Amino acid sequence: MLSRTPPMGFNTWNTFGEDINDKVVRETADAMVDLGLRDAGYEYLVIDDCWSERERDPVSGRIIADHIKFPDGMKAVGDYVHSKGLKFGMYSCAGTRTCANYPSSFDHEFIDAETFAEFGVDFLKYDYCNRPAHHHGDLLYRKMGMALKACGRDILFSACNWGADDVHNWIRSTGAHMYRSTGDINDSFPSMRDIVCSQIEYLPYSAPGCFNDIDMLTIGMYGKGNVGAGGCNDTEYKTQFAIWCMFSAPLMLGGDIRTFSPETVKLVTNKDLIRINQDEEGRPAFQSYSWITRNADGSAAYKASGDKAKVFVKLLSDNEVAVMFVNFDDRERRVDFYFEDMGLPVASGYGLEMKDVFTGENIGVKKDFMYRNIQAHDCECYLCKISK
């Protein structure tokens, strides 16, 4: 399996942690299919932490599913999910317990994957919780994507390290479709600002075949569920979700769809900005460099413009381009934009044909230099053809 574009679909942690069950996995695939999500791209349904019984089945010393939780196992489970046209997706860690102290799969990374296997598992996530201090990252990693190769089914490799070891360095070599290159995020702005800023100069690292893994979305938690902090705005979620798609960030829900406002799945299905995100060249986004960014009044805001308002871009196929103007700052700020900054100079003779992917909206075409003003924690993201 390679994946071409970053994987879609949804997470349990974010909002249910711990308290994962039957009823409620069945209610979420039913409401990815009733809200259109699976029919916008979102296909794997994926159950987090904490799933297991507290230790191995004695005879056979394979993980088993707890029988309160999931009374007719996992594989009824993945039949569930698979009879709605979705995915089914499990996790796993590559330390000796997992991140909530359950069965992981340290030293049985062959006969889990064969388990997963048997319960028709499309997608694994590996986290990195309590791992002996002597195996470095790459050695854990490829182990399970060897013992995943071998398990007779095509599972997606969903490394989560949370960016230790120098993970851009080797994540691709152990056959893993995605890898976490950050901590958790919570429900707040700063949480999502700082994961964004933290992750610029590895984006060049994204590529079909391992995409660079942001963490779960929080659009539509309100403060809700298991991550702690007070929630977004829906301004703020807006943001993040148009960020994720600029950077090529697979597209995991964590909030609770069950209780998605049409709002929230307005947004979350925006066909622009999925366009953007599963483009088929996969391309990074990069931040065009200004040489300063202003103040509303359009006074020079020199010091920490950097981290208050950023221009990224991303080239797509089909002669498009995405422009994404995002405001981090706690005030209203002028963006500023000089073309050929992304490497499109006025003597070219060529602009940008833009569409508001929230609007719909078409400006019309820009050339040499534009700014916009962006409220507090607002963005903007234009959907473009190169143009003369």
Given for the second form:
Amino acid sequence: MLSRTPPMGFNTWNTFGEDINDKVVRETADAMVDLGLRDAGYEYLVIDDCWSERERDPVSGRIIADHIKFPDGMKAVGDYVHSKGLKFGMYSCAGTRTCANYPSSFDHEFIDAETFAEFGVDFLKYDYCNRPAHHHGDLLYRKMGMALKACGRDILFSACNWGADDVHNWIRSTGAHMYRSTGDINDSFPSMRDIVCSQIEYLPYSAPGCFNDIDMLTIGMYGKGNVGAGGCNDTEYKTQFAIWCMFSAPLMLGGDIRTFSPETVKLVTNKDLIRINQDEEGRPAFQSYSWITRNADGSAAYKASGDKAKVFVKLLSDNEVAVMFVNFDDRERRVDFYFEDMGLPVASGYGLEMKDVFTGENIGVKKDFMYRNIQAHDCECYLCKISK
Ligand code: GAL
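Can you swap the form predicted alone for the form predicted together with beta-D-galactopyranose (GAL)?
Everything in the complex follows now, all chains and molecules, and the chain you saw is the first one.
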């Protein structure tokens, strides 16, 4: 059986786009092991769109690997990935052509699933471009879900229909293990923030078995690569990683791992944050509404909903709780947090013993109310025990 916690790994799209090849994949596999990412839990190495020839093989009807990008074929790539103790992921699409105009699986679901099984594939990302209009998405994802079950390998099914057609209502029933819920991310703070804010109301639709995928991470890209955009700074990457962990989102790295700095590796291997992301209960985070968000000088700024400064709370197994303060605004904000709002009233006598996951510092037991002054785009995140 496949793991029931959010999948972790790497996907080629954010950095490489069309420029994928055998060498890049092998070097990435090496880097995932050498930098300790595999041992931190990043197990899937996924090749996204643009891996095949432009047309199916006329005789066999199968999709075949681009013979220049992957001269030894995909089975050889999969074997190499497996030899490093990693799992191998690939990409197809529910429409007649992939998003980048390569052959796609519409009406070929079962033969393609057989092909992927022969390649040794453990993960299939399944996109939504060029869908014939009279075929509803639920049936298309059901077909590939069935084909994967029939193909004789355990293959993680990663749906990617960008949140269209109320996907959260039907995707779990198709057999998918994760589902993209938004349009594509790019490496900029507004892109990340808008994706996150659009999914707050859908957090309850993410649970063991099928997790809401808010797209590949851009951490470590610094504006380079296929979705480079303006780039983010280290504060913004720190916020991105903490939110993905709080939201139980799949942790699919999208930066060029071969160039990751020690600081980037430290961030994405933070044990406390990964513990929050991988919690076996997989409970959704919720937003704890402060009555008022204040400016740093104490004056009132925003009313509860629509705040740019937010508090997220996630209940974990073993009576632990994760709390995150995040400031999406472009200037410093004071973020108020009433414990009553997450269900811990003053009269109970209980509070939270709080450990800062970034510094490792235990800041003691806090009760009733606290506030943090958070810099623009920054966050604080705490792993807590309920305590007197
Ligand atoms: C998009 C998808 C991206 C990437 C791209 C490839 O639809 O959201 O993550 O897979 O297609 O063409």
